[in-house]
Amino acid sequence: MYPVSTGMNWGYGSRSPVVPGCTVVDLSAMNRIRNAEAISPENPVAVIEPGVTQRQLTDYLRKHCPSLAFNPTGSAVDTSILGNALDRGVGYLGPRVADVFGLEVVTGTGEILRTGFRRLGDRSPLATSHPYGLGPMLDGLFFQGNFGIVTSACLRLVPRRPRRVAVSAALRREADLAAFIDALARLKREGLLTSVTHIGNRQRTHATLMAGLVHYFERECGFEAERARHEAATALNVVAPNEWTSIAGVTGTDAQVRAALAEVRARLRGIARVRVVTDRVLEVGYRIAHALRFLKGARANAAAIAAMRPLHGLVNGQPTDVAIDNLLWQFGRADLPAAQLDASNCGLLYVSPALPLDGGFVARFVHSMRSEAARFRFELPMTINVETETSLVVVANLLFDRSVPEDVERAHTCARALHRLIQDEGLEVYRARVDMMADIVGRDPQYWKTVRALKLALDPDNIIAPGRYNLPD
């Protein structure tokens, strides 16, 4: 049985089973916020069930409690939010697995099992509130897990802070990639970026804005199609030129906020240039450039701000399909909803490393990762997201036209080619394919059988033959 919560799993393998022969149990149906109306500044976690999506959520706490968010993740707004927790997803806000405990789990033995003080009965005042439990913490078996089906599961909510800003950073000399990192990493440790902060290679910002850009010249200024990308692209050139842009936020109080800005300037005067980005900034500077577009100066930075605006929202917890959008329109399929990716002949691989928050190390080895991809005749657009103190993420991904099977087996073997340099540097991807799962298991195959005694426990029929990977008896 192979579970799926809204089956958006992009570039990871959507809602295709793991292995042939498997029944897929699609989850999406079961998309009740069970303690609706629980919620509250003073209580303020949702109990949500797979098939809760990013726009179901949001809805509701815009309408019913305001003060409240939660953390979103770049992709489709219609994915699931407990989906991609379970996947140990990577939100604006953090990791996701940090936003997630107390869960209900069908297990292979037809047990349900809840984890934490959920075990007390959910009318337990401890049941949402205290994170931990008595005794072994089990909640981590089901993530990236195959032990059983969660059902549901209690999800942070955040408040939101009197005032929230965007600090965008571009790298002034991509020599200074390193001590660029290094500066960031600072900034996050002392609390004073509050969100992950992402630093999105030139290939990365471009495919992010480009639609967007295409959109603005079409429609609002009546460009036909080959003018518009034309525009598109010089426009691309002058608003964002950098090889590396960041971009996290600031929350806080009003003096929280100004004391942590002028910390940030101070720490990377003379690396990046430093930009604030606020709704009010976005509307008056696109309503000042929008009534200038015959300049075309002008006209590049309004259709820039209109690109950018959903993206903002971001980090003020508002998700958004700008992501997906774009790639839609990059294989021509603009007509499509978000949701219908899969419907497309976009071809989407991630390979997506962890790595130490060492900014000497991860320069050179993201330069390593974009030398193999060129090998392979593609560009590698990637995120470099800073996510805890100690480690960041990279968010690499190879793009193709699966309709020929040429550059399918192309983007597989660079994606495999890119594995192996991951591995032999003594490093892993923190989201993985199946298609890598032999790899991952040959190199460690001891600890994959304690993972196989676990799951052979708690789901004794499992059919998948022991000799799949090689493992020791």
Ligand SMILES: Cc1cc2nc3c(=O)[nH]c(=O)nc-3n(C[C@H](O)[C@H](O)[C@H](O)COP(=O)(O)OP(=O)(O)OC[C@H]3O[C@@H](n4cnc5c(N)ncnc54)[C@H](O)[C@@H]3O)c2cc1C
Given for the second form:
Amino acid sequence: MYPVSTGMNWGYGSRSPVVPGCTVVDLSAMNRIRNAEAISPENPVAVIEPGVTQRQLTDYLRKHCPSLAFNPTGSAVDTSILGNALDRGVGYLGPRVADVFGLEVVTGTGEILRTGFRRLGDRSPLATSHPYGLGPMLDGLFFQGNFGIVTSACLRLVPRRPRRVAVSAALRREADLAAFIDALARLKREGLLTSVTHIGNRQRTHATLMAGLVHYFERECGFEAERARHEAATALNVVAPNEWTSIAGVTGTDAQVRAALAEVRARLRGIARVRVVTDRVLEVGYRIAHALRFLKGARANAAAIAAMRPLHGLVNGQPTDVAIDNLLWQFGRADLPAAQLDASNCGLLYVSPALPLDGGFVARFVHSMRSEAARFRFELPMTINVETETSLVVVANLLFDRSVPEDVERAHTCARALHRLIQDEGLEVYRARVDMMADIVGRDPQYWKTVRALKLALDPDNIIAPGRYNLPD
Ligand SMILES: Cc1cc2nc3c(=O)[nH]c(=O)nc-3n(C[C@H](O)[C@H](O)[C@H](O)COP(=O)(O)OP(=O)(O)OC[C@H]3O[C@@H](n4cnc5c(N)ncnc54)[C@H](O)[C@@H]3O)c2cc1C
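Please show me the structure of the same protein in the form predicted together with the named molecule, now that we have looked at it in the form predicted on its own.
Shown next: the complete complex, the earlier chain at its head.
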């Protein structure tokens, strides 16, 4: 059996099981927020089932507990919060694995196991409040492990801070990328930037904004398709000309945000052009630029703001379909809802190495990844995501048309080459597809032998046949 929560694991294998012949267990109908009545600012924990989506929890909290939010991802609003966390997905505020504890699991032996203090039963005051339990923490076994089917878990909610802004910083000279990363890393460590910092390259920034720009020119300026595209391409070079641009959130009280912004500006002075983006700035900026849209520069700005606005919602904890809609638009299927990305020809492989938080190392490695991808004629859209105080993750996407067999082959060959590059540097991806597993296990069979022994304890009839990865006896 192969469980999925909503099965939208795009770029990492979607809902396909890791071996043929599995029964896919679709848990999307298990969508209760089990403790809904008990959620409050004093009890900021939601006990959710796998089918609870970003949309559902956002709507619930907005209606019943508006002072609380959760850590949203940039994926579709109808993705599962728990499914994403179990694959160690990452939200706007950080890795979701840190948000989840107290799992309820159906193991392969048919038993129900509750981790942490949930084992004390629902009536225990500790069941959903103390994340660590007593004794070995078993939670970790169920992330990226399929050691069992998780049927519910506790999710930490976060208080909505009174002031929430985004800081965008455009790196002036590409040669300063290492110093830029180091400065942003320090700001993250010191708690001045309160979200993940996303540092996107030009391809990535342009891909993110393109569809929104074209829509603006078509809908608000009445341009036909070709002119709208042309104007969008020109606008991108005006509004996002830099090779690397970062975006991060700063939240807190008014005074905290003001002080943090002053510090961010001081630290990045000379390296990057810093802009503070708020709902109000976007609203007023749009109104003025839109009114002046008969001027080319003004309409470029109005279009950029229109494209940026839904993404800015993430600062307020509001998930959006925009990133997926962009892909659908790119592949000529703007008619499809985001949840049906797999019905389009959009082929997507993520290659996502974890790296130490060391600017020099990261700048050099990112350069190697881009050179390697260029050998396969891929310009690599990528973001460098400063996620923890000590490490970051690079998310590189290979986009291709799934209806063209040569492109599919080229993308997979490139993904394999990039993975080899990562491993040769002593690094590893933070999240793997099944096609990467043989190389991952091959580098460290002894470790994976232990993992397998643990798995057999909970899932003796597991779906991976004994000889599959040639583990040592
Ligand atoms: C444009 C775009 C943007 C994206 N942005 C992000 C992002 O910001 N952050 C991010 O992390 N990802 C992102 N993704 C990748 C992906 O879409 C999300 O991670 C998505 O949330 C995963 O799908 P899902 O929630 O439906 O999980 P599922 O596909 O249901 O689950 C993921 C995996 O976890 C395991 N699993 C799921 N449920 C269970 C269960 N109940 N018990 C045991 N094991 C289980 C299964 O192995 C499954 O394959 C993005 C993708 C695209 C295309």
